[in-house]
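Here we start with a single chain on its own, the form predicted on its own, put down as structure tokens.
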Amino acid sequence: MADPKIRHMKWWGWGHEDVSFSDADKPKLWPYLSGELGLEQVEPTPPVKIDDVHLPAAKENAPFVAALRDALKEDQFSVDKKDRLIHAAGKAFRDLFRLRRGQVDFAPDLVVFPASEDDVVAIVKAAHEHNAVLIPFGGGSNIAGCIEPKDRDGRFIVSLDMCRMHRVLAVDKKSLLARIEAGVYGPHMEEQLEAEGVTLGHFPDSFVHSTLGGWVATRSAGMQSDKYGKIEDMVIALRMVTPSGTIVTRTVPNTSNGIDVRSLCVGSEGILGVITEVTVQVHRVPEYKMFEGWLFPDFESGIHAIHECMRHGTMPVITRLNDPGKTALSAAFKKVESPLKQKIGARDEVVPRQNQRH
């Protein structure tokens, strides 16, 4: 694919192929966990190569593929090895084990990039003629299960990829409105709304590689819930493809009558049919941001001083209290520090009580 907005990740772990972790720059991490886990300083094993992984042979459709030959470009389908691979399992512990060691139980038998609604539209409509089983898929950070299907016995099994549908469509900056196609991953939604002067404010931690159809499926909550809400407080309407036609709901932020189909289809985790587009409710982007971090004597008090903010309504975007043992974990990946802010910090740390700030 062209498209530079458009980068899976590696098919054996966490973010990108050219990103990678190295503990050299952190010198604290290894005796940390040398005492917390008795664990010796290794080096890390490194995953199989994709030669040598053996995949399931694809089974064949062929009514179904004709279908799509007619509907869809030459390049809007593949059965090449590394995109079944890629597609072929979440990113949870158990699916990460497995994968470094070559050990791959499904892949689908057919990967297919939708690229508009109409595109969506003829592949479901194909599907449901020929006893396809569509699987819809974002980034592939799902750590459920929910990539591989329960049910083999022996139908073909199709992964919808929505990595194309990746526009923002219109901002209505007077009502704050957007509408977003569901395939756009969380750093480009946000370069193309801050392009528009507004925000969506949702960041889950699986942000840089996740979508928008992806969080609303999922009923996602993100790091700045406190302020914006969880997905499902950001989703004025959708547009849901289906089997029996198109589900289409109404621009309005409630209703006072009727069913909620908007509410059956937040959280319907790919089962009833594929979201191709959201109408969100953005915000305006900050005029200035500031992050700052707070020591408390212990967690009891971290509370308290959550307690307080929420009686108060001064409550911060983003509120994260850990526990000692987080805050050790946390500490023990810092990275090496100048000579001026080892100084700095070890300045701070005889600063009297009476003069910090609470």
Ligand SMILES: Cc1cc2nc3c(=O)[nH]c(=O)nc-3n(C[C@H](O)[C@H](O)[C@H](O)COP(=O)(O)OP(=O)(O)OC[C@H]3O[C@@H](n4cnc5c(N)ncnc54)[C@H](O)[C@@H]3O)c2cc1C
The other form holds:
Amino acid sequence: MADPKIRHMKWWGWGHEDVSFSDADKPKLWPYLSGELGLEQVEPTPPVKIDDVHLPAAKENAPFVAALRDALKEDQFSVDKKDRLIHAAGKAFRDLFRLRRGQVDFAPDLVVFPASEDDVVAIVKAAHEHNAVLIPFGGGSNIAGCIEPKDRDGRFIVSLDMCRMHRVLAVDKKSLLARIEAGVYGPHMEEQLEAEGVTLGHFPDSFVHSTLGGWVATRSAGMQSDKYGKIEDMVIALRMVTPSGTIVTRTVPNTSNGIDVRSLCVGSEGILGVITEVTVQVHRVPEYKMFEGWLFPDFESGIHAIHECMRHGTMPVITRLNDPGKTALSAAFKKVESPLKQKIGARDEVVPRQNQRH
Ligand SMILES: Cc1cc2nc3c(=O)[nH]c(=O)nc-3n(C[C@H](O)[C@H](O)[C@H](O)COP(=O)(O)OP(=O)(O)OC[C@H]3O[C@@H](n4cnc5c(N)ncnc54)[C@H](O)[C@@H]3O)c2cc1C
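Now show me the form predicted together with the ligand, since the one above was the form predicted on its own.
Now the complete complex, all chains and molecules, led by this one.
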């Protein structure tokens, strides 16, 4: 895909194709892992080559494809093997385990790339009329198997990839609201918002590879949810294209009567329709950020410290308490220090606190 803002993850794993992980600068990592898991030195097993992956043959649905050809450009649909593979599974451990070994039981018959809500309306209409199953696709980072159809009853299955709908359409700096297309990836969205001096404040661990529409469809939680809330607290209004019309909820913070349609759409995991646009509450970018790391003698003391912060109304934007196992794992990830850093203080094991000021 030519646009650098639209980069799918590699088909067989987490992250981009040209980004790899090395333990060469982390001398404690392998000893820790092998000790904990009781492993001998093992050679990494590379993923199978794409040419060796056997995909189920793509089914055909000529009337559906003809309807698409009337509405979309030629580069907006694909039956390419790599595209089908990228849209075949999420990124749970079981997905990655199978994909690396070339075990692929399902792949969509076609992948489509709408570039506007009108395109989505045309695709949904064609699917409704010609008996095609649509699976909305954001970043494909889900870990719950939710982009794989449960019933493979021979129907034509289409992955509807939202990645070309990636613009922040408007920012209202007075009411602190932003209208954003649903297919935008986290970093690209924050980049556009930051240019306006605001942030959404939603940072799931999968931030780099997931999309606004995916967060809304899965009721996602972020690292800073203590302050900014979960995604459902941020959604003020949305637009969702369904086979019987487009749902447009009002841009009001709260309603006191009737069914809350917005809440029905949030968390709907693609089964009710395609979310095309979301109006979210944004916040001014903080002028000052401070990060602190503390080591507690035990887990209970850490819980006590968090309770104290809550009691005094001084809760940080993000708080993470690791148990001893997770703390040891984090320590094992530590990189080799530069000779200069080693000279100014070999305090690695005992430093209880680090401040970072921006
Ligand atoms: C390493 C890792 C870390 C993670 N960390 C977190 C975390 O911190 N917090 C968290 O909540 N989750 C986390 N997840 C899970 C996952 O990232 C979230 O569920 C995320 O919200 C999915 O977004 P996505 O854009 O990748 O959606 P996808 O995986 O593409 O889709 C997820 C579901 O939403 C539907 N969908 C996607 N876009 C739309 C749309 N526009 N309209 C309608 N339906 C749509 C899909 O059909 C599917 O059912 C993590 C996953 C991994 C692998």
